[in-house]
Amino acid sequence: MIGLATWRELPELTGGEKLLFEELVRRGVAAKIVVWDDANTWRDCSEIIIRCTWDYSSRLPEFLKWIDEVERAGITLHNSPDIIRWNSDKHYLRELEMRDVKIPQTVWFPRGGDLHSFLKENGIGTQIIKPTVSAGAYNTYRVSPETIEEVVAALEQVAREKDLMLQEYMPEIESPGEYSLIFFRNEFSHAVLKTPAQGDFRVQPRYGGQQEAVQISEKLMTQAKWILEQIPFVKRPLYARVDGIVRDSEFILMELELIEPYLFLEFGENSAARFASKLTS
């Protein structure tokens, strides 16, 4: 039995995420949707694919305990427990940067420090600040020397509890936008271009962001695939979403999504079949 893990708010998955489940059923694969924090739904699974566990970042200690529990139960988890633990905190970007992966210029802020002084010392032009454990642009702010007081007020409590990261603002996120390249077992499947609403920088639909299927160059695909090869584990991820912008023909990594990324299966022709074939082959 293969379980597709979600959270209680999405008991039937959502959008294009349903396509994988439908494809597995079409192939005669025993599959069901499970809720990650309800053991009664997943105990009988031989494999679990994490799909819509979108509350994990706000419940990370519980989520990581669940990962441990699944591993102890001998259930194969996709992606692997090692990859999930590594990818759950954005400090992984620092490790990838040491492997020559291009990321926006980043300064790391440890929790409990003086956020006001930190921003005063490091605030040059427009930048983005966010927690190292977060998802969906939650607690993510655009900050400039003129807005430091406002941002400190918004993040003061968060900064006591979480590490933060201050990144160079990449105007390419507004135009042409951020690319999401989807891979299955490190093989390219399809790509989507995400753009924010006018005047915003967040590409998520909840903030008015838009998505569209896009054709990418072989060079861009090769750069994204090379980034995947820098993941410090032998086992390749079953699925991966490589998010980034392009500057001077060079791909700059914004996020490497390996836990529960929306995979835009509805945008890629036969993408659900490609995903399922990597699982069942």
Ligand SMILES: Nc1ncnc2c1ncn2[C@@H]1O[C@H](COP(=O)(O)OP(=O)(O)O)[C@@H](O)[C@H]1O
The other form holds:
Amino acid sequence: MIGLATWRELPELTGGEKLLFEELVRRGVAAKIVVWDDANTWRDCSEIIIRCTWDYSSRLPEFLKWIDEVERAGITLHNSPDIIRWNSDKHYLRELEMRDVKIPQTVWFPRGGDLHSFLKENGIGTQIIKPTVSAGAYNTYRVSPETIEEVVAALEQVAREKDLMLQEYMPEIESPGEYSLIFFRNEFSHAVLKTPAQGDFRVQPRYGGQQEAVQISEKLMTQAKWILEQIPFVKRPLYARVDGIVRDSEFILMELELIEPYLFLEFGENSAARFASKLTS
Ligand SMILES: Nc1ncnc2c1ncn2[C@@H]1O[C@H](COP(=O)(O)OP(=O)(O)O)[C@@H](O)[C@H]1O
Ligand SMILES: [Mg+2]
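So that was the form predicted on its own. Now I'd like the form predicted together with the named molecule, please.
Starting with the chain above, the whole complex follows.
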């Protein structure tokens, strides 16, 4: 039995994520949707694919305990426990940068420090400050020398408990937008371009962001695939979403999504079939 893991608020998965489930059922694969923090739903699975566990970043210690539990139970987890643990904190970008992956210029803020002085000392015009453990642009702010006070007020409590990262602002996010390239076992499947609402910088739909299917160049695809090959694990991830912007025809990595990315399956023709075939082959 293959379990597609979700969280309680999305008991039937959501949007294009339902397509994989339907595809598996069509192929006669025994599959069901399971709730990650309800062992009664997943105990009898031989494999679990993490899909819509969208509460994981706000409950990370609990989620990582669950990963341990699944591993101990001998259930095959996609992506693998070591990849999940590594990918759950954006400090992994530092490691990728050391392997020559291009990322926005980033300064790291350890929790408990003086956020006001940190922003003053590292200010270079417009920047983005965000937690290293986050999702969906949660607690993500645009900051400039004039807005330091209000951003510190907004993040004061968070900065006591969480590491933060300060990045140069990438205006390409607004136009043309942020690319998401989806791969199955490092084989390219399809791509989406995401743009924020006018005046915003967050591409997420909850802030008015839009997505569209996009054709990308061979060069871009090759760059994203190369980035994926830099992850420090032998086994290629079953699914991966490589998020980034393009500057001077070079892909700059914003995020490598290897835990519970929305995979935009509804935007890629036959993408659910490509996903399923990697699982059953
Ligand atoms: N350096 C940056 N420049 C411009 N926009 C950014 C930058 N970092 C983040 N953003 C915006 O904030 C969103 C959320 O940040 P991201 O790093 O993708 O974290 P997560 O998706 O885990 O919340 C991005 O999709 C993008 O719209
Ligand atoms: Mg993101």
